[in-house]
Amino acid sequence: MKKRKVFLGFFILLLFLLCACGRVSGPEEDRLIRVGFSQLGSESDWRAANTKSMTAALSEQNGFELLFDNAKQKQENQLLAIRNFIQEEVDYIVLAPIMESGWEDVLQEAKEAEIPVILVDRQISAEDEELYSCWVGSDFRAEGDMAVQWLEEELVRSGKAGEPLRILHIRGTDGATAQIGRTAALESAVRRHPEWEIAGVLPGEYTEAKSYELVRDFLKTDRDIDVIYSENDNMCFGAMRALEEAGLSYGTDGQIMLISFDAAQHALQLCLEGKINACMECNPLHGPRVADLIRQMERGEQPEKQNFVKETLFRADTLTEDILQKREY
């Protein structure tokens, strides 16, 4: 009898230990969600804010294990990163694509591995939309249309509507969704206004240094410019430096109107000072949205295919210090 009690006690103790060991590993819902994020680069203030938002939202503290890769503006680096994520058997892949084309093969590999793909910021062109689960970002064509509408209204307000207008267009990386949408808006406006002329198109590739060099060289042969339409803030900064060196004034009290996209803190400060006439917002804080989309899919829900963010155009004549101080980026 005594032996039976000893054996029973030992058996109960063993069960207790096994259960305790099971609790150490944690329930399934406490498991970290493994996410591979391929960021296209670090070419601008906007991109830095976007990366910061993503890494903060997809942190271990929030229940994620993040594998981050900076492609340094090269699509081949992104293709390699995605294949590495597949080999690592991540739960989700987040992709900020450099350009729209060239993704079918690698995303098919992710699909076959049953790894959902979330696109961030820029989009892709693919016949099979099932290659990715959803996209979150900006309506770049709408951004461009808002900027052009501001220009039309400003010309009316200043009594210059109908007069010849020469526009220097600084484009982002060719084939990027932002470039395609913002360029299309400007080109459409030029077709509507026969008095408007594109004085030149410069491939700034979203970088300040390249924009500065291109605008500097352009001004050596053509200084008759009324507007610079810059497809991001950093390219606008480069253009401003080139204008200053050439002795040309800009902004609300200058010869040349400046339109910029992204509306990061430094650009808005310059807009507040009247050095940039209009800043079109492009919200980079996608991290919390991506985290929410992943949690939706973890619950077995299918999120909306396209998730647009709301954005605003900031004008030098209405922007205030109070608005600037409330900005998160």
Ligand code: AHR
Second form
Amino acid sequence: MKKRKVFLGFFILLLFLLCACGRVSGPEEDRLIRVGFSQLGSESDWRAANTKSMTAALSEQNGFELLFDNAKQKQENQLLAIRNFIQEEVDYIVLAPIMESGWEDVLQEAKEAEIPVILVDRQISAEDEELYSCWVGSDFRAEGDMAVQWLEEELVRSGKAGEPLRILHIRGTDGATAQIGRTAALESAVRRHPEWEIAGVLPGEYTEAKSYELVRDFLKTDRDIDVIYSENDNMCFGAMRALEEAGLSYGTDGQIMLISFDAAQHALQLCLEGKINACMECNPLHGPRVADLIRQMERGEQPEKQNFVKETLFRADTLTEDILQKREY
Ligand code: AHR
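Since we've got the form predicted on its own here, give me the form predicted together with this ligand too.
Let's see the whole complex now, leading with the same chain.
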């Protein structure tokens, strides 16, 4: 009888210790899934919406314990964050890579630690596909192709097809999948249209401030622009400010057509007002998608390796207040 009491006491103590350490709060399925998320930065409206979606979906309420790191636009910070997640023995690592190259070593370390890695938004260029479990994000090349197709159709509609066209190209961060895809689409279109010319390529790094400075300086020596192809909304806002200061008009009633990518709320409002001619959607709401991929893996399922999100193009002439109201970001 005494032995049984001692054993019971020991068992209760063990249970108490397990609960107190926080990892186990009841049955195994109630355990929080520990996720380390390396976000590349906070350069744009898109990124803010993406961070919000990720942190909301990977919340305690939803069964996750999230370790969040903002790399402030530096790959070396992302490498540090991932190594820290490995040290912390998280259950999953989620990586939004700033660029495609340079991930082999750190992801090999995650693989050796048997921590599955989920890529979100941009992709990586590593040859070994086993370095990550799956990816979810946009088809950036398709986005670029849709934007360029809109331009081709718009030129036909306005009777300007076949006429010389000078395009100012504001690029995103070099080597990022979003930049590679959108740039490739434009370059391919320029090869198809000998009458189109790239007037300049500006490395805007996806930020409004950088784009403003570059466009402002560019316009000091070249004002003969027909189109600005801006690889995100924030760089488009920077360009708009520089155009206004230079006394150049833009949008549906102006001299310069503006094409932007992301289609976040503020840009769509400007599109509705006719200030941006076309906004190509890039959907940032990946939080629930990543949470779903993790749940699939928790059930022992292997999700699709590549998970593309469907997107659409918004045009100033067909966008309505009603469409804008229904948008989530
Ligand atoms: O990778 C997605 C791109 O990154 C978005 O177009 C841009 O706004 C963001 O910074």
